Amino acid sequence: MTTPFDEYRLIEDEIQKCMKCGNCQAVCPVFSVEKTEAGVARGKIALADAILKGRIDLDDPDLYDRVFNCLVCKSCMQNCPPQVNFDKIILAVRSAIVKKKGLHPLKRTIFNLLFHKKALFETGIKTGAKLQSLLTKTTQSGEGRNLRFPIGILDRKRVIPSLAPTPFRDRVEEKIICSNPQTTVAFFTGCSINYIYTGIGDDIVEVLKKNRVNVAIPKDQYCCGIPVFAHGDIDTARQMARANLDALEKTAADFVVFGCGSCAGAFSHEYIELLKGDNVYEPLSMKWKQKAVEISQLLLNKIDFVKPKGQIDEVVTYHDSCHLRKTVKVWKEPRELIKAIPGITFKEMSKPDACCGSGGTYNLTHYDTSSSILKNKINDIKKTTAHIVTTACPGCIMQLVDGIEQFGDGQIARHYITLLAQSYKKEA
């Protein structure tokens, strides 16, 4: 198996496509805050070219800082005349750095626990859930938690989510059967829904049941692997991809559904790139790509959707998850579902697809830049006068809750499926 993530020089053709026009500057969230060439795609492509030509060594500490100062939000790719696949370039550079220098010890430990010692990782999560009140306190809004004192790279003022007392997959049946089902789906929960926002998982299951959909929730699914892939650990990301495909194969489901844009992007795009040349798993990745649907796609395009009747009198806006809009190409369907709820007044932001600055762990490693990007997003939300900002990404919800606490006016952030589930419940 040889991909640009295994052999860095295979990215040369992609690098040469860059016209150096600078169109990426207009949409890059990092550049919008830092205003430096190194922060934009064009600058990073120049660095990648310099590595190929031997002018910069992979051991250069400045290179590491610049290459990882990127959200990989793919905004630049939407505004690029020659359609440079910048994600391939930046992830290939990161993989090359990791191959030469190795992972940071903390990242190596976390990724090893996440996949190779999953039981130990989950024990740690459960222990953390029990002890979180010792280290954190609930915010006044009740939407998150503040640290009682600084811990590592976590800023004391930032808002972090609560860990669920019991992970979602530990407390739900692996198979949920409906009478007269329209179809059978596998629900890929991802990490955030499993360990933090378990209520979103409940809402997704309830919505699927209301629409007469059988649900399989594989216990042996792992993290989708995108956070690991984004940090250059190509080998672990591949192992996670293979394990997840094996778990789905056991379900014999017609579709695999997601409540997270990043997880949906993994199956619709990244797994194809990761597993190219793998005689067993490349075909499997293609098979499940065809079956992969974000839940709004399933409801509106694959089955007969049961329209909600319960009244919810709220002003609502919608934030586009970068991966869902820019990788999976889904943005119309969530809005259509929101607008279908009786009583909802929908207000569009001026820049609904602008990145919120989360970027997985980017908001941990580059908090000041992330926070400035987030402030712009919260200001855009405020202009809509909406009380509820919805999204399709739990990671974005975490970021938005932090931003609302610091820059907002008491808005609340919710998964759009939660509103649909609430409407169904009110109807009942």
The other form holds:
Amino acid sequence: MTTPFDEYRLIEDEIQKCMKCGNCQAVCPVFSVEKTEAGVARGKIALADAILKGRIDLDDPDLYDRVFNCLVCKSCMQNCPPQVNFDKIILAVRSAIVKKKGLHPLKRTIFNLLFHKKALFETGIKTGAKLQSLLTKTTQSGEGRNLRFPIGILDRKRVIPSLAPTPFRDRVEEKIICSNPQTTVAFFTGCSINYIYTGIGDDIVEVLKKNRVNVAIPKDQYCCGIPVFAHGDIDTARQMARANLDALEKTAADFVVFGCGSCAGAFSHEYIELLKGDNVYEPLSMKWKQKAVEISQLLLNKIDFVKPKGQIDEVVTYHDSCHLRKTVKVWKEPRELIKAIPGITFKEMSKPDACCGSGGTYNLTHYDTSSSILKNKINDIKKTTAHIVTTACPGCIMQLVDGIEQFGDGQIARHYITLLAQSYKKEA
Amino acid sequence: MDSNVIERLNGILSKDRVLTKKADLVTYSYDATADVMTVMPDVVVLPKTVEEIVKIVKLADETNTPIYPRGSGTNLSGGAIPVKKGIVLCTQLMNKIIEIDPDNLTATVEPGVIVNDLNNAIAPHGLIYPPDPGTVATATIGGTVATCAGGLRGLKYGVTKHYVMGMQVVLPDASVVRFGGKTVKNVTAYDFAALFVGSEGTLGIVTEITVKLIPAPKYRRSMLALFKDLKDAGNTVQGIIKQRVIPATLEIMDAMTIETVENYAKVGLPQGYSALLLIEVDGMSKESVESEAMAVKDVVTQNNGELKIAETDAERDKIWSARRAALPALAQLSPTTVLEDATVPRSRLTEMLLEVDKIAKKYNLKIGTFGHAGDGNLHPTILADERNKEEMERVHKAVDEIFAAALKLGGTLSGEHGIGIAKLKYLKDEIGDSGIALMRNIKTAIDPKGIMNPGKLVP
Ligand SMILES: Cc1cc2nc3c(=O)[nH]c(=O)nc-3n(C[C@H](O)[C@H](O)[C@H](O)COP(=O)(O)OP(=O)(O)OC[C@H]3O[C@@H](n4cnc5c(N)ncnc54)[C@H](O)[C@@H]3O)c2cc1C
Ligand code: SF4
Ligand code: SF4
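Having seen the form predicted alone, can you show the form predicted together with its partner chain?
Following is the full complex, with the preceding chain placed first.
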């Protein structure tokens, strides 16, 4: 296959598009904290160009550091005059490095488990769920867990989420049928909802049922592949994409819905890039891109939405998941849903679309920078006086919970769909 | 470079603020300028205090090491490129607003403060800092002072030099001078502010700036005027001034820019016109603003233009988003965007536009022109691909002719982007041998060793 992720030189035209204006400095979360040019898109594109021109070696260890010091949040792509597809450049560089140097052994093991040995991975997760109380304790707020003692790169202050005793997909029906259904959807859960925030999965199913939507939750779905792709493991990412498309094909659903911005982004954007030139899967990726909808888009744009009636008297704000807003371009619908709930006072923060600093695993590998980005986010949330910060991405929730524990004053972070589900419940 | 310079820098600054890895040096080898050389420095330093800067400059002076002040690296003249290697000194960590003094209408800032950040901080006092280059969200005040940046509001409110009241500068011999201050009047000594504003980092490092603030205008009216004939647009610009109306903004776009913007931003710009003027009048009273708007309307109509007045905020936003889209839209069309800055007296605007058109045709190039019509400051934007050698040769010839045309019309090489390395070879054409000699005398008097941003501005 000939994508820039397979053959690095194909990225040249994209690199050339950068006019070096520096506009990305104004929005890049990493730059906002570190203030060094290698932190921002312009600097990384210069490095990508230097690789192409043979001015820097792919196995230069500092190059590796700089290239992985990026959240792939795509904020820089929002006011880039020539609309450089920076995501493509950074992922091409990462793939090229991984091709040359091989994947970090730890990453190789994890990604391998995620795909080839899913069963083994799940056993590991389940064991982890049982063992977590040995290593961690529930935080005072009860929103997550603290390490009992520091382990490797994990800071003791850091709040890490609890693993669910049973993964979501193991305990729900594969098909949920309603009477007089409006449509049939496949629910792509993603890893966080499956292994950690299973409650969000339940809420999504409840909301879909209330709206008379048939739901298929295929058991043979995998990780969406975005974290793997972001680390430059193009082969595994591609295998995951193909397997997920196969799983969806079997459902014959009208739509595929997501409760995670990154998973939604995978189907609406990354799969197309990954599978370009693949005779079988490129058409499938196009087909499912058309059917891919974030849950709020389904409710508001595709079916007759059942208005919630249960009162929730809370001040609520909404944090835009980067991938949902900047890749999938969805930000109006979640807000509309929140505002549709009786009793809610909605307060916008000053920069709702500023990245929270999660970046998948960025918050593990670059904890200090991530934490400073997060602090700014939490301060912005505080100013709204909202008690509940909602978002559309479990990854953001994980990060926000950590941030609130450290910098907040008792706010809670929820998926907005959870509020909608609660409102429905109240009216019953 | 002297081999122990880096070691000694590590003694001055914390190690994380002395960058020596190739992966970092690559990222300070350029600024926003297209089609100029890129050079990696030997080292980049990110000082946090004046004391650190003094020590760094002392070291550079002792070891004869070239040193290049750098803000955000958004300038368009190659001014921040370390052409002779050495030390890049980046001010982006010096970003504190030291004081806002609403009574004296001043603010004092460190050089790395971003222009917009200052404006956000003074907004609650009902004040503005008017110089607003297209890079307000990224450029540092130090950088805008060193380039005397202009912007959209130049016609009515002036440019950076009109707002700098005082400075602290670290000179190339590491001595520190302070001049000017919060007083409106000050004739003590030479007018050093005038010397250092626009000095492009060749005379010293600006480490603190006191700027003038003004009350934010309370009312404004935005208008869009469309013309079938370029000459009518030019006459309108002059006609408005003849009515003694000084708009805050008086911008022009040529046919190519109008078309490109519409394709890109879909803001509903009507097509088939040769020029568009974007006009905003502002002021403290509704009556004066309305009467100015009416005067503009009359002038536009007399000159066969079609006028649209924004009635709502949404309509105003639309007009402005058209202006903001000009550069992005043009930049989309090709990999290399050469943004020029030729400036002529306002009365010669139409002639200059026609010249640029002619040059574009002669060299078979795509040139979209937009800019600050009220200031005679045009940005002919040449769209090319720097990998295409033959095309770039035509670009260079066209640039030569654009400058020649500007000078012929009584204008200048650069209205606001500066000379840097990009326009150095044309300097003599404008200021002559005696001008160059004066430049050199000043430079040698202050920087005898030639270590401060060498290779820029002074041939
Ligand atoms: C898209 C775009 C639009 C633009 N629009 C405009 C516009 O409308 N009007 C306009 O005037 N310009 C414009 N510019 C040019 C640019 O933004 C300005 O020149 C700006 O002032 C540069 O600020 P900076 O912080 O990036 O400085 P840099 O680019 O880092 O430096 C500029 C020069 O100043 C020197 N310097 C920087 N800091 C200091 C210091 N503390 N002491 C001494 N010397 C210093 C450097 O050595 C260099 O020579 C535009 C540029 C772009 C890319
Ligand atoms: S905003 Fe876009 S074009 Fe400008 S420097 Fe950043 S990536 Fe390059
Ligand atoms: S993707 Fe995000 S972190 Fe990476 S360069 Fe762009 S804005 Fe910065």
